[in-house]
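Given as structure tokens, the chain that follows is alone and in the form predicted alone.
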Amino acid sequence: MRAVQVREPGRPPVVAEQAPPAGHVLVEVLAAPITPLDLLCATGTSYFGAPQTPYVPGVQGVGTVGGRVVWFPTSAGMAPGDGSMAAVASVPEADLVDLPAEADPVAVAAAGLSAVAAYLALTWRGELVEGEQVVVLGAGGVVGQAAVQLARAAGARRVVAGARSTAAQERARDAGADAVVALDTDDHLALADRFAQACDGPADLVLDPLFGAPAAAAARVLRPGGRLVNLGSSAGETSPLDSSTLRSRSLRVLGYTNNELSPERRGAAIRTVADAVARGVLAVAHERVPLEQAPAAWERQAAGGSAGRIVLTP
């Protein structure tokens, strides 16, 4: 079968032949995307430490069994074995979510987990109710996109945006953001003032996959007991979320990573988001490309160049 290989850490994949795997059930691949977790771990440089080499990268996938169309995991890059970057994948039935019939499985598989991550830190983590103004950090990426979407779907009465290239502030506003807020600079307290401006009143949550600048600002729109999930740090590990404007408000700062959930947890998640997708209510900006151009659209993804999330359909 064909696979992509990624063969030596830090340097783009290979598209290959290879032997099908064997054990566990095994799933006809129809969309495996390219994610940045999948980037980072074939660096050797991620806190799982350096892949074993060869092996066939994606995290995650789409594909059917038996008639079954189903989403699944996979420890690609963080552990020994293959990923979804192929004609074939050997997955535990465990891990296998099933996913409506009328579910785009390109559309599926670009949201995937980043629409996981928005939905939860929105819902469970953020304790997100109806009629609330939601401020969304990074809104021009995966996370973002779905985050807004969500937000709105959940009942939120405002959702404003912050994104920093201009094609991710178009990417905000096409998601529905109801106000967008340009992050272009490093002066917190400049941001802040925008986000006053595009806010109707104080904001009762920031979801934040940036940290950093922005997240500082965003805080400082918060109402008393306003909430702040944070999911990333792609603007920085360290903000300048000041003590004063925490105490003044009693504001909630809480974490919130994908890694802490259960089977049956993220299973309902993806169920969710599929649902999301087949309604019309969830799409995030992605490019399908066959698994033969693999090594360009993997170097594509990897400097940004693309206009959404990569997936790759065999």
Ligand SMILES: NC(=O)c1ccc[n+]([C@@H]2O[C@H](COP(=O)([O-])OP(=O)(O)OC[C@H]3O[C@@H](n4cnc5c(N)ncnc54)[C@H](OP(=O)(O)O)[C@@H]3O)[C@@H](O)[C@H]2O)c1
Given for the second form:
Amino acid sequence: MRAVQVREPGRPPVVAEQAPPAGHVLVEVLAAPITPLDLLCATGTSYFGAPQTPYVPGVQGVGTVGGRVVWFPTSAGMAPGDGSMAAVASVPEADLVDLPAEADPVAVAAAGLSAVAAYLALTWRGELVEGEQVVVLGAGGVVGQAAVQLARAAGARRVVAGARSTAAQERARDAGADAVVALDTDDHLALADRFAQACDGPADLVLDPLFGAPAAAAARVLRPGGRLVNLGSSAGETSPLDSSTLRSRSLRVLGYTNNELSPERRGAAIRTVADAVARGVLAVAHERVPLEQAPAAWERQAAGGSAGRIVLTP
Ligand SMILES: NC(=O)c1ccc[n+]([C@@H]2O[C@H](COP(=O)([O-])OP(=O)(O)OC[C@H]3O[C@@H](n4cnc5c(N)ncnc54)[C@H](OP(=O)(O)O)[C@@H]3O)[C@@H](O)[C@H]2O)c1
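Show the form predicted together with the named molecule, please, because up to now only the form predicted alone has appeared in this conversation.
In what comes next, the whole complex appears, and the chain from above leads the way.
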């Protein structure tokens, strides 16, 4: 079968012929997204350590098995074994999540675990309730676009986005943000002023895949007892978040990772995401690219040169 192979950490993958997998349920892959986690694991610098090579990357995918359309996770790049970027993937039955027939497999794959993280960081860790004002950082990314749309669907009164490039700001607007703040400076005090102007009074919740200056800025517009949920560090591993901002308003700063989800909670969240895609409530920018073009697509995704999440189709 045709498969994408990472042969050396830090080097772009290749497409090659390899023996089909065996062992679990064999899923014919329809769609496999290239996510930040795939790119990170393949560098060999993630906290999972350098992966055993060669391996097929792809921590999630959508495929068919016996007439069912299913979403599936893998631990490719985090533990030995192959992932979703191949014609066929081997997946334990318990990990398969049945999808509604109306949901476009490529659109579900594009949203995938990024939308799961947005959804659960908002509603579960972030305890979003109807009528609240939410600030979504990195709103041009997949987590951010999903968070803008899912916060709205959960009844948020106002959603203020923060996004860096003009293309990302455009995606945030397309996702339905009420206002968009340009994250084009590292001056967190200047950014805080922009957020204060874009918000309608103090915010209740910040959804933060960026950390760095944008998180420190957004924390300054939270109300007393407000929450900031961090789920990524695209802007920086550290942040100039200061003690007086935290303690003067008794803020709650929370972390979130998909890695601690039980298979049941993850499966239920994927179904919620797929239903939202099928109903047209959730749509993230993506490109569909044939699996054969994976090496160039991988490099384009890593360099930020794509028009959204690239989804490989075998
Ligand atoms: N905790 C979890 O379970 C979980 C799950 C999924 C994702 N994540 C993490 O969440 C983050 C976002 O994921 P994603 O899927 O949304 O990624 P993505 O689609 O690649 O989007 C990343 C976004 O971050 C923006 N960005 C990058 N550097 C920035 C900076 N210095 N300042 C401001 N914005 C910056 C990019 O803006 P431009 O468009 O302007 O380049 C882009 O829109 C990643 O770190 C990912 O690892 C965590």
